[in-house]
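Below sits a lone chain in structure tokens, taken as the form predicted on its own.
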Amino acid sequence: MTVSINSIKKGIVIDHIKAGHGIKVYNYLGLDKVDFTVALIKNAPSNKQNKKDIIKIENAMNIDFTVLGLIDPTMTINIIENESIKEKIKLSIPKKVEDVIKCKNPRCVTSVEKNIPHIFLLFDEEKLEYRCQYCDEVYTFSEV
């Protein structure tokens, strides 16, 4: 059985999402709350990945690509206009993330001062470990 999803005229296609991670991206972007057309395609056949997830968004949206790189750096973002790709963006693991991970160390200055941003710097790329800029507390992205 084949499922057909039409191309979009203007919007964003998030492609090459690891199979099963599409729902994470969908939830992070809050796509369940929007009133325009969105398609989440799970387990689509892929020559490179065997299976992949794809999200098609029929609308312009501001997306934090840094966070998407944290969720899955293998994704590609295609910006669509007039049914063709206007721009293709490849993601990578961000070296710095701000206000995505919250430091849980009660002695950290971010726990005392409420207006200080939670800044984490990449410490170990393979394990996806980040270190708090202020107190050196280590977090892995899977803890988030």
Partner chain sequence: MLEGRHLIEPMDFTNEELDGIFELADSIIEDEKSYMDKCRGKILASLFYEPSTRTRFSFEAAMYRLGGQVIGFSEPSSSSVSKGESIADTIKTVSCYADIAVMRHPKEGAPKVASMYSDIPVINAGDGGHQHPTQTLTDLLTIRRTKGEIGNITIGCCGDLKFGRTVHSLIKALSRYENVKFVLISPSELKIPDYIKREVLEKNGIEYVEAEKLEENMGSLDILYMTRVQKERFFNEEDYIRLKDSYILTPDKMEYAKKDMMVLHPLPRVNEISPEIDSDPRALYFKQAKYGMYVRMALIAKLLGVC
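Could the form predicted in complex with the partner chain be shown next, to go alongside the form predicted on its own?
Left out here are the partners and the other molecules; the chain alone remains.
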């Protein structure tokens, strides 16, 4: 028996997620807590990537695309209405990431000062490296 995940009426399909990253995206979007239909497909065959993950969300959900661009800017987002793609959203790598991740450097001022924004600025686009605006500690998003 096949699971009916192929068509959704209204919602979002996040496609071309790097295999293995699907669960990350799932967690970032808090999909474990929602009560509408969500499908996480792992290791789907893909022409481009060999294997990919896909997430299908049967709901008009407000997504922070900045965060998705950070996890993996190569994935594509399809907004579905009436069972067809209404809009394709291209992700880009955000130049500035605020209050998404925290600096782990114990010498960083963010470890003691409360109520300040945790700001990371893009520093190497190719390697997806971000730098804490306070202490300059470098993070690649894949390790976060």
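This structure is a prediction, so every number in the text was calculated from the model and none was measured. Numbering follows the first chain given and starts at 1. The term rigid core refers to the most C-alpha atoms you can superpose between the two forms while keeping them within 1.5 Å.
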property	result
Rotation (degrees) of the lesser rigid unit against the larger between these two forms	18
Core-fitted comparison between these two forms - CA shift at residue 101, Å	2.5
Value in Å for the CA shift of residue 136 between these two forms, taken after the core is superposed	4.0
